[in-house]
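A single chain, nothing else alongside it, follows as structure tokens in the form predicted alone.
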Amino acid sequence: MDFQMASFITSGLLVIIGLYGVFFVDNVLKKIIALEFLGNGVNLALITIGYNGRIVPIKLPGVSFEVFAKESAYPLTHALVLTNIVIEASMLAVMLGVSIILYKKYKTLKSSVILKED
């Protein structure tokens, strides 16, 4: 098994793993960390895809430019990937911040009990 084989593998796996969280568990912390999972899966696809057995996408000294172009792998998709950690940080934070909210006002982390009391 190749290595970008492996890391679609991989990848599939935590998406499955993210869905059957968000959907199944009734924990909202629980939840939180399914999101990660998945989002994390589908970063490590996106990385896959762009690595194309390539180098990685940034200019050394003493590398022409031809060859740097030639050879690296394809940028976009790390930029998506960066693009896509800075905002998961930042909904990790106020995902977590609601889910102190709710633990205050309600004494549970219980989805299924957060909803029926509203």
Second form
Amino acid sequence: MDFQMASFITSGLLVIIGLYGVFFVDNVLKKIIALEFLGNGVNLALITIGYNGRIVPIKLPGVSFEVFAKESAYPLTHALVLTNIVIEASMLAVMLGVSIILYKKYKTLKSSVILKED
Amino acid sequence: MNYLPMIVVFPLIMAIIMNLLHGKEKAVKYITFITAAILIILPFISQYGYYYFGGHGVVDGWVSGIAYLYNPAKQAVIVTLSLIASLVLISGMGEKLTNNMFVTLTLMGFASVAAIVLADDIFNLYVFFEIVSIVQAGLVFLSGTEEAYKAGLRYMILGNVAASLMLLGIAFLLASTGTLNITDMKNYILVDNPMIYGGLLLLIVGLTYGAGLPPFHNVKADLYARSKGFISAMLQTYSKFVLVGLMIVILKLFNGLDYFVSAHGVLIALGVLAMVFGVVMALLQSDYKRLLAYHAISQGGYVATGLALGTPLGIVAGIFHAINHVIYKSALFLGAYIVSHKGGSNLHKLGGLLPLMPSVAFMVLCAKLAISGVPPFNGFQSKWMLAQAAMQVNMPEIAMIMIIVSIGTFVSMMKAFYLIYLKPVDEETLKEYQNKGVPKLAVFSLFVLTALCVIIGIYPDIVTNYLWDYANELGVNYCLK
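Right, and the form predicted together with the partner chain of this protein, after the form predicted alone?
After this comes the whole thing, all chains and molecules, with the earlier chain placed first.
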């Protein structure tokens, strides 16, 4: 199996595990960890789309610009992944903060208790 | 000089400045007032056309960098958005909640929704989509109750799932076309391959979350119900315009392609389900703000149905209904906020408020008639256009469902009006009501919004004239056999 196909399968597995964790695990902290799985699966898929069997898109000193432009992977996806990591980190911080507040009130992290609709 | 990027950049800069002014209530008040005034001016002095950030225009036939597209239809949407943001900021000035955080979050949300509507670049759209979800949760956290934290956390967890899936959809579209610019992507998307179906499906997941269509309608309604009245007015404005912005992107990319015919069906079904679920849940509620929240979902269904029809008339009717909806629903939420100053929002404990504030009662009654689609008001004009659009593509059953849902809306709204303003109460409660004041700034905002309801209802052309050009460009005429 070539490298790109293996990478796509890994990202698919990460997304499926993440979706399972978010919807079927009864613990807010584990739900948030599952969200990270989901996000990282999507990031991996984005990077793999740009890869296509080429070199890393960093221009090293010895490489001329023409060779670099011809051989490097698609750099746009890497820029997107960097932005996405920043967004996910801020979302994660807010969600963890709110779960701490709710834990202090209810003394449990069970989502069937603290996320119950009323 | 083109002021177009300032629509997004100016509120973000003001949000940062406001964040630093913690505890200086007087400075916050003055700067908020100036910001609110500038927000209304900005959309009028911007130029139409494409704007490329950093000057990166077209290189070798491909557009690189972040791009915005501005035209009369988007101007109409952004003017409404900035008007309501200004009125909500002014109403919030009288309130003693951590005021600079409220202003910061409202301005951030304004900037992100304006960017979603303006964006001609699908990744920029995703970034601001995430910011809107974090801002909405933050605005709900401001009210500080346990229920608010619960609703916000639930909303953020689901929001992260939906946004990640939407990013996966964007990745699919990027893989099959090689570009992120929407105008460019349209030219490469004609090839019929499963990656594009996947991208479309996952974009629709993002749309349902951002707009509060089923299956996300309960979370969204909970969010509106848990926050203060004027904050709910802002929140529902955000979700209606996120719906319009994303739907315009989907229609621009896919409308007119062979396989989009079945997607029309899916989108219309989502809209109709939102309409029916919203109004049925609203009829069951005994809390005034929850009732209004479910009506916001229901009216979002109207907007989604109109836009999903995909004909020029349907698109005009959808955007026009979104604009009308945010005007009268903001008025209703401000009315709920004024009432909550007197005695909470439980319908069974209120009553007899008509002699105490007759002018507020009259203005709220106007908004209630507008939401039920009664002729002199704006809701009638857009609902009439929506029914016409449904008849034009030969789907009379959708027009019938719209009329039935309107009747349900009318019933529950009149029930709420009776229980709040007309139901007789005993002397002691009446004395208690008389001692509590009314927020003057909120009454001013309510007056402006009600006046707009009547003006747009009598002269609908002042809005629809702006919408036709873009709708003709996006829409495709068709008719079911």
